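For reference, the chain that follows is the form predicted on its own, supplied as C-alpha cells.
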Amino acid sequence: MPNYSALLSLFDRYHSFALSTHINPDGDAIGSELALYTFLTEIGKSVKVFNTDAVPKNYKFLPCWEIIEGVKAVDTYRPEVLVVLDASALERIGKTLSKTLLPIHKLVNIDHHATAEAFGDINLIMPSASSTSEIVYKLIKHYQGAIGKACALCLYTGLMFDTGCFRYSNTTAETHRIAAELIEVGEFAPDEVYQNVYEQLPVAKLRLLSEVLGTLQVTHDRKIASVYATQEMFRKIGTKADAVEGIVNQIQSIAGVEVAICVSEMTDRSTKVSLRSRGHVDVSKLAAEFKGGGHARAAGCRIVAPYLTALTTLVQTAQRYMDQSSSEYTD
C-alpha cells in the first residue's frame, strides 16, 4: 500500500498552496487538481491553480474550472507547497511555468503513469492507478474528508476520461466500484458527464479530420497507421492544433492496427505526437526514446524536427518495437 502519511501531513501543515498539470490538460489532469482544489479549500487551506494551457471548452461544466489561471497570473506568487498532478515530467507543466511557480517549503508530484520520474519532494507515483483522480479520490479517504458532490463529479470525470469510458484494460473491478460511489455522492447522471465531455465537437474539428484522414498511411504488414496534420489544415479550417484531439483513437479502431500514430506540425515547427496500441507494444516505452513517456497503450512525445521526418522515424522505431514483439512471442 502506497505511503500517503507524507503528503497527508503537509495539508495539516501548511496554509498556502498551488496546483498545475501538464500541457494541453485532458480529463484526467484537470478533474484531479479541480478534485484536489476543492477538497483543499473545504478544509480551509488558500489554494490558486495554474495551467500552461486555457480549459478546454468541453470541460467548463465542471465546477470551479474558472479559478484556473494562466501563466501570467503567477507573477511573485509564492505558495508553500506546489503539487503538480498528472505529468511525468516537472517540465511537463510547461517551461515557464516549472521555472517561476516555485513553491517556499515542498514540491508534491502525483501522478500515475509508469514513466513517471520522481522529481518532487514527496511522490506519489501509482502506476497501477487508473488515473490521477483515482489517486486523489483515495488521498482524500485516507485523509478521512468528506467527498463533496463537486469534488465527486471532477473525480469522476477525469476517472472516465483516462479509462476511456470504462473500456481500457486499466478499468477494474476497483474503478466501477470508486466510479458507482462518485455517482451516488455527486448526484450526477453519467450520460450528462458523457454528453459534455464528447458530444461537443465543432464543425472545425470535423472538418480537420477529413483532412487529417486524408493522410492515412498503414504499413505493408498493416500493424502500423499513421496520421498527420499540419498547420495549413489549421489555418484552412481555422482551428488549432488542440483540435487533433483524439483523432490516433480513430486511427486505433482500424482492423489489425497494432500501433497508432498521429503527428500534428506545431507552429515553432517541432512535432506534437499522439501514440496508440492495442498492447502487443508498450508505446511508452516507444515515447520515451523521444523523451516522451504515457501508458503502455497511449503515450505522447514532442519531437524538434519537422512532422514528415518525425513521422517516418516514428514508424520506423514502432516497426522495430513490432518486431520484437514479434520475435517474443515466438520465442
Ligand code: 5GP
The other form holds:
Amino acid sequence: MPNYSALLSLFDRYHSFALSTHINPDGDAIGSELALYTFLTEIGKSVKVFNTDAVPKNYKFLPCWEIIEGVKAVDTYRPEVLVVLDASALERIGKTLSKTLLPIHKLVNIDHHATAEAFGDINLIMPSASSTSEIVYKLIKHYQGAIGKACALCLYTGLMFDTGCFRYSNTTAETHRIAAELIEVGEFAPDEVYQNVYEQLPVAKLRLLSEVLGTLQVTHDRKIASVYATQEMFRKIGTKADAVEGIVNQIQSIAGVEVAICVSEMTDRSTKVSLRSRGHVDVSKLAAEFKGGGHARAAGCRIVAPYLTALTTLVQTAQRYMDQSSSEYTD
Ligand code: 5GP
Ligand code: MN
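What would the structure be for the form predicted in complex with the named molecule, rather than the form predicted on its own?
So here's everything in the complex, that chain up top.
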C-alpha cells in the first residue's frame, strides 16, 4: 500500500498550502486541484492555487474555480507546503511557476503518470490509479474517512475525464465504486457533469475538427492513423491550438488502428504531439524518446521541427515500436 502517512502528517503540521498543476489543465488537473483545495480549506488551512493557464470554460461549473490565480499573483508569496498535482515533471507547471512558486518547507508531488518524476520531498506516485483525482480521493479517505459534497463533484469530474467517461483501460471495478460513492455524496447528476465538460463546444471547435479530420492518413497496414492541425487552420477558423484537444481520440476509433497521432503546428516553430494507443505499444515510451511523457495509452511531447517533419519521424518511430511489440507478443 502506498505511504500516505508522510503526506498526511504535513496536513497536521503546517498551515499554509499552495497547489498547482500542469499547463493546459484538463479535467483531472483542475478536478484534483479543487478537490484538495476544498478539503484543505475545510480542515482550516490557508490554501492558494496558482496555475500557468486559465481555467478552461467547461470547468467553470466546478465549485471554487474562481480562486485559481495566475503566475503573476505569486509575487513574493511562499507557502509552507507546495503540492503539485498530475504534472509528471515539475517544469510542467510552467517554466516561470516552477521557479517562483517555492515552498518554505516541503514540496509534494501527487501523480499517476507512468513517466512521473519523483521531484518532491514527498512523492505520492501511483501509476495504477486511474487519475490523480483517485489518489486525492484515497488520501482524503485515509485522513478522515469522509468526502465533502463540493469535493466529491471535483473528484468525480477528474475521474470521469481521465477514464474517458469510464471507457479506457484504466477503468476498474474500484473506479466505478469510487464514482458511485462520489455521486451519492456529491448529490450531482452525472449527465449534467458530462454536459458541462463535453457539450459546451464553440462552433469553431467543430469546424476545426472537420478541417483536421480532412488531413487523415492511415498507414498501409492500417495500424497507425495520423492527422495534423496548422496555424493556417487556426487563423482561418479563429481558434487557438488548444482547440485540438480531444481530436486524437476520434481517429483512435478507426477499426484496426493501434496508434493514433495528432500533431499541431505551434507559433514558436515547434510541434505539439498527442499520442494514443489501443494495442501493445506503450506511447509514454515513444513520447519519452522526444523528451515527453504520459501514460502507456495516452502521451504527448513537443518536437522542435516543422509539423510534417515531426509527423514523419513519429510515424516511423511508432512503426518501430509496433514491430517490437508484435515480436514480443508472438514470442
Ligand atoms: P494530451 O494528448 O491529451 O495532450 O496528453 C496525453 C497525456 O500525455 C497526458 O497525460 C499528458 O500529461 C501527457 N503529455 C502531453 N504532452 C506532454 C509533454 O509535452 N510532456 C510530458 N511529460 N507529458 C505530456
Ligand atoms: Mn491525470
